[in-house]
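Form predicted alone, single chain, as structure tokens, below.
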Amino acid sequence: MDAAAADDVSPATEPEPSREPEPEVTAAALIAGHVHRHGPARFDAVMDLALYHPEAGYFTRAVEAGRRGDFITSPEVGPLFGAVLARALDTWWHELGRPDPFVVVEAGAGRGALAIAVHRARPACLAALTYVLVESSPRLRSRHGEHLPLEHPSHALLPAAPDPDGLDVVAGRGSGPRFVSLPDLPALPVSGVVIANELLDNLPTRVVRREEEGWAELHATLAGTGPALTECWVACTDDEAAALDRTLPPVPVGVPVPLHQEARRWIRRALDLLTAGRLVVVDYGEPTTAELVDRRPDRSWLRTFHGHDRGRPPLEALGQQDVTVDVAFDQLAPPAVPAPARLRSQADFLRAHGIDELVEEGRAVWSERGHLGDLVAIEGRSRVREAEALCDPTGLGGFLVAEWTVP
């Protein structure tokens, strides 16, 4: 090639430097090199950091509930459970003098169905609605609009300004429902509800164990050179014993315990959020650490799950799969806080709101509409089936509510 058609050759022609993909960020690789560079790992951070890191994290990558993600919650079972949540709703809404707005916050609303059921339910709260959907995964919470109307928070959420003759503007009384979409709980006061439905099984939690000569905590380590993980035991020092013998209660040595305390400042933030009304929190576990332990002393109330069925152990598949502890509900009332008001099953909670009724309903506009076939009546059909699995005892029906009241 002579000197002119090298002056022809244009630097936008001469081909791309290859470029090497960017290696993927796993949980398993960050936990593993954070023990290399630090040492052994607590349990809970390790939970944390597998379940909602912002990259590797389990519920950051799109996992969502229902019968297409890795375990069924009682709104995906189908729109019967918010129907009855609705019928609640109007109970509190009215217990508390029929506020304007009504706030209702669902903590871990995952990819919206029990807004969407209670939109659909239409409960006489509606025009006075504000439901603020709170979940922490990006991708679940960007589909939040899909079959819900979202407001921009401040429009729903901020106090009304006077007017310029200085008198409080009431803004949008009675245009409700209104819909807000956020990553974390509100950061303003409110006068409603605030719901948890299997929100507290999946916050980081600690793991210890009594032993002869004290306390020790459940680590993370390096099983060897490679990335892979086991488990050890830390011994846990003399301040931290003390405290654990004044949180939880007598255990046979050698046999490990939860301990919720992500959970029980989670309740915390929960009921400082409220000026007055009620949280509601559903989830599975025992009344007792006590009951918890004695049940299950092999530890299965530390789980994993993957396609609808139990995972690998929990230091094993990190990022890839659910990791989900049974609550011990009477670790959740923080310190000056009493118990909830009431702890009951799903099962007696749903009845006590309705559910029968509904399923009534269903069957007569089954019975009416069958020959039909058309959605209607298939709707009224499914209810009782809905129901069945709702209020199974040996499943979702065997889940605990525990409600605080804020007067």
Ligand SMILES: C[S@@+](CC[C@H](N)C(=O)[O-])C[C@H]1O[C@@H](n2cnc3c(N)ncnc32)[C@H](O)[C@@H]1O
The other form holds:
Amino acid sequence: MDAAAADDVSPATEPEPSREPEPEVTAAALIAGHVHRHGPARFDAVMDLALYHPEAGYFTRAVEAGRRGDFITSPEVGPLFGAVLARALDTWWHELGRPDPFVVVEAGAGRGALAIAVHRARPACLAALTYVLVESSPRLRSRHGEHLPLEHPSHALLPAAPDPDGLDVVAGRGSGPRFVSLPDLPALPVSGVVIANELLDNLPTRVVRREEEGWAELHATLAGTGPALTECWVACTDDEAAALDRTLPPVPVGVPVPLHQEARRWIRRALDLLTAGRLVVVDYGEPTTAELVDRRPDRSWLRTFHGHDRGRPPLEALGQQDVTVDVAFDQLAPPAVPAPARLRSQADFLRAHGIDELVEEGRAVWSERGHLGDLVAIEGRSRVREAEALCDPTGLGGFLVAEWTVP
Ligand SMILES: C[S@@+](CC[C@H](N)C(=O)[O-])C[C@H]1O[C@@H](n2cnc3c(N)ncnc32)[C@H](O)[C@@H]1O
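So the form predicted alone is up there; where is the form predicted in complex with the named molecule?
Then the entire complex follows, led off by the chain already shown.
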């Protein structure tokens, strides 16, 4: 979520994000009640509740996630990111032998901007495509049908009908695209692609730090008699400390380190889903934990966003702001999960899949049709600015793209 990029592309008159009135139960009160009853709450549990509680969570209450919301993501910059992904999908579809159905699962789909852009780009795989939007927030999920012809999951996810005559054209084949919206990853095995843009940074993350002796973990406790929370560090058990010594690189005493346990679990589930194909994860972060903790103090890996700007500290304004962590990609590795086959910057990924050609096409359209000033012409011209934002090495272009291939 790049607030700077948001400034680049959002009209100055963009309205403030619409939010529901305060819910009857607030995330702060729920966590305070929990701490009161059970003692300090681990940070990942606080993050989980603050973002995803069914009534009080930030994403549960969010009406928008994107341009009119508190942050901007690559699909929300404009349709170009989806147009490049459409080209990548065609490449991967051909590599897989053009399966039909070709299942693409987009996890953490937000309001569906990426799926809409892929649909509009009309890739060659479209007639074979079953596109599954997975989004845990019911409110964001309810937006999926606004611009996409959603089908009932049981229809779209059934395997294609058997071909009694051995002919190529069978019921169900070539009848895509099919779009389906689900709250969690599908249970059926998938031959195709699982993709997640800016999902891992929002998954609940544990935070630990090395002490003079052993390790301690970040918890939230009550600051006083009211519901306000403050941080406290609870000593890890000897077993936990030994595991941290084994798995984390040497880090200075007192420096907080993220532990992406939930992200690893999610990667494992996504890989288990795939019978053949690839898992593609795009997010901000660093290749290694060491690089993440070695950052300048003003580039903290734990951040909050509200209204396109930095929010309050993570234990404040719970449920009212996005809480996000930069990802240390070396933690998405063995023994918990296989290492990604490839890790590169978003700019390199987009160039490898033809963003420059799409920009040139856009320029040509603008020079032919600019005098008409119609939507096609304007979209052509806006590709130039979109590509700048998407490939900016200090912003979205510096995000990392990790790819796992199966088998
Ligand atoms: C930062 S937003 C990214 C939205 C979209 N991918 C984009 O790039 O614009 C992260 C989204 O992931 C959703 N999410 C978080 N955990 C999830 C999970 N386990 N399964 C599905 N969606 C999840 C959140 O509700 C939120 O909409």
